[in-house]
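Consider the single chain below, provided in structure tokens and representing the form predicted on its own.
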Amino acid sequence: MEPKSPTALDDFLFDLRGYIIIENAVDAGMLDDLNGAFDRFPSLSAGEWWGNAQRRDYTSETGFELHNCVEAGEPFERMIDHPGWIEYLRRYCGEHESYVQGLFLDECIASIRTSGGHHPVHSGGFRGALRGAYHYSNGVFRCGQCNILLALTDIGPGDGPTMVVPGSHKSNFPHPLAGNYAMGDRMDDLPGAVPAYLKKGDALLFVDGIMHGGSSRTNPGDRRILIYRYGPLWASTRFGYEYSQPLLDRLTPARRLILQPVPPARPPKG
């Protein structure tokens, strides 16, 4: 597919709200390949490794979350620099027009959430970490981290959609009612939060500094998403995951550059 690029309206809405929805970010064939890969996941206990990927659920109620999923099959490798969103990430968090221009894939997670699951609200501009901070200055974006949440199933009412608090990436005040939510309460009725409904193949792009979380899934079946978090090339993975040499060796140069933008500097052998 032809690469999608941010429009002037995308820039306006991303700056204003902290998120945008990219419709039809991936095609039906890609969705089939990804869902087929999900179907082949083994049954893993929390903390268990599968090759160089690990089940690492954020909480006991967030569902099955396979971290470092780029190691879980070829379809996930294609997502590294997918044309449905990669130009957006280069613009928003790739240190565009700087001496460290480029991207790094911070986290990649395959998530399956069943009925009853949710994720409490977190982040926000007030005293937020620099890692996820939003900046725009001198005509360029300088975001610490931007997230792609790709829907592999339709996500509508009752499906546990991600919720965001628009504009909260710039907030100078704490949300007065969010304290308990951050400690595990469900954010379904958090004032100011709105659900991001997605058709399968749509991608939600948001700066990590926006207040966000997952509403309760009440429908039967499961919600399948991919989460790819991008940051500037000088970053490092949040939980210390490393990419295996076989994966790095088989990637295209462009994809390898995103996973390993700064190769390790070692003295010559011998």
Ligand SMILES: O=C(O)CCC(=O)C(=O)O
Second form
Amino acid sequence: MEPKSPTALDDFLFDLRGYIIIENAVDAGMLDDLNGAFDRFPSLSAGEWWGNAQRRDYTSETGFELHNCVEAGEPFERMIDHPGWIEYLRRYCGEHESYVQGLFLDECIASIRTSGGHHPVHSGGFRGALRGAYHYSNGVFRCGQCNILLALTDIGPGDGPTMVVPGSHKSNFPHPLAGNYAMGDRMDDLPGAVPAYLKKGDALLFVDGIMHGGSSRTNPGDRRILIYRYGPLWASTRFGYEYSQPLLDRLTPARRLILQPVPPARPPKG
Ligand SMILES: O=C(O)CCC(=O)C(=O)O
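Can you give me the structure for the form predicted together with the ligand, which would complement the form predicted on its own we have just seen?
Next comes the full complex, and the chain you just saw is listed first.
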């Protein structure tokens, strides 16, 4: 696949709304490989490790969430610098044209949601963390964390689409009807929130500082997504996951650079 690059319209919409949808970001063969890998996940209880990946559900209602999924099989390694989106991330959150230009993969999650599940509303520009902040100045984007949410199943009405509040990455006020994360607010009827319907293979790209969450899944069956969170090369993983040496050793140089942009500096042995 030829690398997709952000167009002037993408830049305009990303700046205005805080998100864009990249249609057909991955092809059918890639989807089959990823869905096959999902089919082979063992059943894990919350907190259980599988190699260097761990089931760590964000809340008791989000469903199965396998963190550090880049360690869960080769198809997940191909996602690290996938041409469907990597140039977008380099531009939006890669400290473009600075002395620390480059990306770091901050978190990667394989998520399966069943009926009743949801991810509560969170983030927004008001007193938002610098980590996920939106910023553009002097002709360059300087965002913190930006997320790729890749649909592995079609996500339409009732399927639990991710919802976003367009423009809320720049908000100077708290949303008066959204409580806090701990209250477990559902996105479903939040004024201003819109669903991001996706066809399998489409990717939702959003700056983490936008108000967002996963609406309630009401349909039977599974919603399957991947979430890859990118940030500047000096970032670190949020929950302390480390990429294993065997993984780093087998990756292409370009992929390794995204998992370990700054190799450890140590004195020589001996
Ligand atoms: O599961 C979803 O649809 C949204 C996920 C989300 O809000 C997040 O990972 O920050």
